[in-house]
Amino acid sequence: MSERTVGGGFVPDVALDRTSPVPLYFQVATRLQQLIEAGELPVGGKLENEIDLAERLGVSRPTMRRAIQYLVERGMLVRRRGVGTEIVHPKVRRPVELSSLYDDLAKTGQQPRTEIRSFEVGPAPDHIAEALGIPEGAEITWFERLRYAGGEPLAIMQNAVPVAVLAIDRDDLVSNGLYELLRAAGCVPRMANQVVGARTASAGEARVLGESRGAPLLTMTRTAWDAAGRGVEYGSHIYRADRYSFELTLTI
């Protein structure tokens, strides 16, 4: 594979299959993408502009515009007037499983710090007891926690685990996932039902993530419970839009 120097960074050459049904733009826009989420392209580096770039991949300047675009849409590439298409932080793709995003930052090597913004031990509000199946009134903790994802805020995570689940110390949350302590405790999450969802972000949210108020925001709550079918976990939990995304497998 042949590479040369762009905006201080390597740009391998991308392989094509011209055979395949899968289009050229998506062959070229995963590669890229692969380059950046591996750190082959580095953050801030820029791409050659698209005319030259189309040439060397020999394709079409509407296909090389279509894969930059698909990666613009993405976040990890940025149309900048006068400076080019820089190379910007990747979005946290999340595949929608049941795993915490703690454990998908650290599987990705993204770096994940935890702020623990509130923290206390009461009786659930009905809406959480019902979710839960516990009774009214049952003592939960509940916690919001503001998840770092590269020195970046990335996301605002409230979450409630009943105390006769797992009695949580706030201490452990700092250095470790949620879905950490719960496994620990011999509390595996084994089923959820998920709710993804959007909205624009308040002025505090807006404050607390790096982000201009109406931002928009991607919103998502959780019930998991274990394979027992006790209810261990519920949360609500917020996330810039720019750097993060579900991502789903569909088959039929």
Second form
2 protein chains.
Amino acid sequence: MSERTVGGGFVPDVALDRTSPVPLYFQVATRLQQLIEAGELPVGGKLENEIDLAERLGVSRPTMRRAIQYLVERGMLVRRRGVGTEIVHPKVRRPVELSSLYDDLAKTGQQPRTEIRSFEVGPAPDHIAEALGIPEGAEITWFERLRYAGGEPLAIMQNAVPVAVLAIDRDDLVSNGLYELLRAAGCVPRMANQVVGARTASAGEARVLGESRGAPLLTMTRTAWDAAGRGVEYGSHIYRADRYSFELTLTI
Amino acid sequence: MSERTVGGGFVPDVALDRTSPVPLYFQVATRLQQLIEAGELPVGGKLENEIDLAERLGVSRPTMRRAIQYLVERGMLVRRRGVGTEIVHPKVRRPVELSSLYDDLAKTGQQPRTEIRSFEVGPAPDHIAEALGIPEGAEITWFERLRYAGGEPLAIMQNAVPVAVLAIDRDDLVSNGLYELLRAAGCVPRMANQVVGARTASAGEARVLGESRGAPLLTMTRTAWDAAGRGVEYGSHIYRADRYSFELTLTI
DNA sequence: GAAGGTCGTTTGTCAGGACAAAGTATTGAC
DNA sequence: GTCAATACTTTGTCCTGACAAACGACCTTC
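Could I have the structure of this protein in the form predicted together with the DNA, to go alongside the form predicted on its own above?
In what comes next, the whole complex appears, and the chain from above leads the way.
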């Protein structure tokens, strides 16, 4: 029985470029991902077996396996020995990168605006140095921003970035999100530790955020590291709870 | 130069069991992990190159690579072509499983106690069926629990679990956490989508939680899926903000 | 008719080899 | 002494081949 998998997805021939610097397994994985996302391979259906697939695409079995494995790790496929490879419901797909407030707002069409309330370079306070895993007194850039969305204040954000990681330009911060700057500098946050809590607003916070005293606030402190385990960012943020909530996807 | 990597970790010989059903690459990875966690391989140091390592451990290079790759994905190692493999600071290690409130409390020594306030089996409301990706009207177990920690009320938790996934026993819920029951049934939550927000307590909520009206509350709604993309749990929880905050680790 | 064994299918594991690409260190020229 | 080219080390990619283990379906037997 090697016609087509019953009720399953038939993968059309894929043009691979062996001269490209992009690895073969990645070309295959990307193409499969496109087919799945375009709905050409039905969710819940089964993929052909990896041997046929490899042969038809003209790659070796290990390469085919690696492409499939890549999509398994991203939650798009599930494999079971003796059964086959199944296409999973899109709801459980893993996001591609750590999100930031700026990205989120820009993506949902609300225009983010940033006001810088303070900006200084100096030695790191102990608790921040400890969180980032840098020596006490190492130089950091410390700044406080007020973030607007749709013309209304949304969050007060205090952040620290080690100078050794990136020397931040004050003007860049106005027009870009912090994560955007970090990524542009080739320093990609790969892991983050967050603590999310809630409390009521003090009079000062309420005034700045355009809320009344005692209004509920979301608080978040975060430390982010790059792939090498280097602490790249520490942040302490407060958000108006009536206008913001965290949406996050957790994976094992 | 094949003496020992400068300033690096020397991996002692490892006893491998080729008759064991545990894959070789996993035996190697586990042993390496132990060595790193025990501090015998220094953080920040470099591992030997994979060719020597494979030879000395008596496995092929692909097997050695797979073991190393496993630890790279868990955030314990970083590799760079032409440079080598480096051991990363433990802070950025990925957690092994999705946490639940019950586990967290038990782990930190606060004794969790659970009071069941309602418990019923019936057809799923539309918004829950939609979140879990099950047909409208499919049978679910719906229950509301009050969770105490250290003798004081901490959270009101409403949850839904499809009967098709697990027929929950009311008595089990008192002495076990929900995730514990799910895992015991062989149905491991692998991915979860959470929305965390904040608001003030209504009079009724305040009374149940032993707070005053207008006190800040943390709210969380979550949908969890297993590896096959099957929705296994929907939850809507509220927590006393003065006694609880979410700590979570995000990875790309 | 039900229980159990057998067989084919499919994924999982492992080996060995070859070449490419990136980064570091050394060497040489000016 | 400085800069550029070269050699070496190390990981990345890709291939072929082989066997093992899990699963489902079919068949046989009782």
